[in-house]
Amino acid sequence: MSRSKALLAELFAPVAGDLERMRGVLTDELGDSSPVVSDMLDHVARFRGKELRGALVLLAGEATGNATDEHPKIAAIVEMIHLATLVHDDILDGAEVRRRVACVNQRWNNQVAVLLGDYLYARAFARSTELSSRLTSRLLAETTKVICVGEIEQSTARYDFDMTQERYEELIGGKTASLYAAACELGARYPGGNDEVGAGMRRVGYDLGLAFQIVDDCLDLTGTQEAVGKTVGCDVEDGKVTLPVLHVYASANEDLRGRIRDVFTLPGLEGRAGVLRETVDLEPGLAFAMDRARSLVKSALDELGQLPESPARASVERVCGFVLDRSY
């Protein structure tokens, strides 16, 4: 076992038998009679990393006494949405790589990667109807318009260094923290009633959601492909402005600013994001956007702290070590 995974697993450690049927819902689901299908499928589960989503749900269900049987499939669920995001994200950023193995689209082509993260959709909500309880669905199903919603959004704002730190936030919020705010609220609420931990346990999954989505920025700017284990520097390549560039793009001089559009909208130039690393000081960025994700964490702490003391709790707490300490 890597070190990395051995983490993972002490981190998890309060749901391990729950996580393992949450793994036998996905092995189950990952398969189709067609065998070109089914190659695909066993392609993607090569996706699967860090589990966090899931885990949350499991997590969240046992730090709030609220764990049911149908726990480990709600998880499954979250899991398969996420791998969903994951096929269409790639196509979105021309990614290549992701955990060190050719994205769908590298694979085949942007038309199949459209069509298997559509068909990973349809079996998470497929699944989600052979619940007991209807919240799964109607929960799953808005945080998924969110998604969309969020990336939209995202696309239409390329190259937008004016943005507000808050229209960012948002922006990330709506494409990442939504899923990780469901998986956290579902652990809390399922099967229904529990509002008010559900709602606490919500903002804990939110605030973890984009400092998770704070620090992936980080990543693509400073990070290499072998560490992180997929493509890096897509940002810079799409246009996108995220939080580190915006800080230094705000106090930076004209010509600075000037030399700062030209490495995102220059054609034909290669490896943005290194000669954007060449042309400005990030680091006052960086350091900017890491002091928010630790302030968002502190955040989901807080809450946290309103629960009674256990073992799920303080893994949920480890866990926010873990999104602020990574390197993948």
Contents of the next structure:
There are 2 protein chains.
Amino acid sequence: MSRSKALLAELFAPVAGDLERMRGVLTDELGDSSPVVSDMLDHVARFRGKELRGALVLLAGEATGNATDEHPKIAAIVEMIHLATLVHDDILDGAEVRRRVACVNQRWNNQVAVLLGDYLYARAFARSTELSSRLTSRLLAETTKVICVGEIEQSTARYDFDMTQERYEELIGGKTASLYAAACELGARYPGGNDEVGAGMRRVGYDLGLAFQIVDDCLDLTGTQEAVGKTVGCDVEDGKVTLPVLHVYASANEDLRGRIRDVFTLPGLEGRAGVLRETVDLEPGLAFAMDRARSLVKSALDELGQLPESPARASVERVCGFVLDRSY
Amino acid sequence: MSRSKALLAELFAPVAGDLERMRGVLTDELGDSSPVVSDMLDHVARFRGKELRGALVLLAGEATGNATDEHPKIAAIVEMIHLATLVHDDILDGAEVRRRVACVNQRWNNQVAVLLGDYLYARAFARSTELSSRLTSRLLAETTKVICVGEIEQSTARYDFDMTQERYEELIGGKTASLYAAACELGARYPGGNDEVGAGMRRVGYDLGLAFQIVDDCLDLTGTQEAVGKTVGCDVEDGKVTLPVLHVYASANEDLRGRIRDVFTLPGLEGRAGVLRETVDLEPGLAFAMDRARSLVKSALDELGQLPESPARASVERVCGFVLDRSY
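May I ask for the structure of the form predicted together with another copy of the chain now, the form predicted on its own having been displayed?
Next comes the full complex, and the chain you just saw is listed first.
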């Protein structure tokens, strides 16, 4: 087991049994009677990464005393939706490597990647309709809609260097934090009732998800493909102006602003993220972004403080720390 | 109103009121609080075509005495799923014109087309979770999965000139007939019970859907873009070997077989469907395929004969005729 896997296993220890159950469901779900589809799903299975979202369903259930026999299945459904977004994301930003495994659209083609993502979404929804309560179907269908709107709006906001921080957080809130929020809410509230605790855990998930994406956006600027495990520098290539860059741009003079825009837009430029690092000192932007991520995590920790102390609560608190410190 | 619209309006007369209700729901659903998404949905709304699938939900409900207040909403959800498949289909086969309106991926880009299709699926599922019974969510999630498997398998079966007719019908059964079957079953069976009638109407929908796709595949070989309202000749361009071609190929000698394969595969060939028509007499294949479509429609009509006579049953019967005779 790699060092990072061992760390995560330790973080998730209070729900180790249910996590294994979740993985069992996921493994079953990543098979199909069609050999062609099954072969593709085997490939997708290798994208299975940190499983943070699924683990949060289970940890939020434990930490709020709300765990049920159905939680591992809900966790697996959340992970399937996440996998579907990854498969479709690979079409979106032309990423060439995802978790060190060739993307679906590199190994097959865009056609198949679109259909396979659709299949994963449909399968996740199909499984959610088998649960005893409709809450999961409702919340996850709504969340998927919100994820799409966030992604579409971010896609149409490319090269917008004047975006406010508020707007940036709205976009990443839709595309990323919404699924963290849903994972925590479902854990704390499924099959229904428990509304106040559910709303509190939803806020924890949302803040944690925002922090996760801000750190992701920093790693995309500074990380190496080897450490992060997926193509980095994609945001600059795709014209996505993320918080660190927005901050640097806002405080730059006209000349520097022009040079930043050039790095994003000049045709034929290779390795734009590297060129950007050479063109401008990103440190103040990265420091600002990481401060914001820390402050979001602090909000999450304050909210978690409302729950009684427990190993599961302590785990979620450590997940918060992991999200800030991770280099992958 | 165009002649074809007038014909369809007449066909659907027994459910005219509910069809208007369905269109009202659909119009509401094709809006969003995000102006960007709303603008894109306006564009997608123009793809709304014959609305056969939605109408079949309503007609099956009427014809089986099973219509409820929720049927128009179910019909709208079925149409939304169909729209989602169209949006993603445009990515798949690089079609340039869909119902005489630029495709989403031509007007924006593949990114946005993928996300917008995902959004439509998610919205359809979200709406289905609001219905009083879970049957719609269950059946349509399962159906969407089957559609994806059919499309994936057809995509991986490209250039397979030795495909059996049985296999071809399995593929189009998944990608097309399954949604017709679900529409008819939901109409006849929602919110639950009525199992035998539901199974009968499911068979009607399945056979009708197969016939629809076989006719579609014939029109793709013989129609003009002007009449059909979407890019034709796509199947040959994409390497999809459909029933008429399979039939001609099976009875061709080695020399002709080689020439048929060349039309599909030689690089740089323009207008492959036209070249195919010049290379080989497609008539026997088209006649064979239309015979098969007629025989499927006959099965559907026989099954419909089990229902008591009614204006709605007569409408479904006329829809069967329309599917065979249509030139668009």
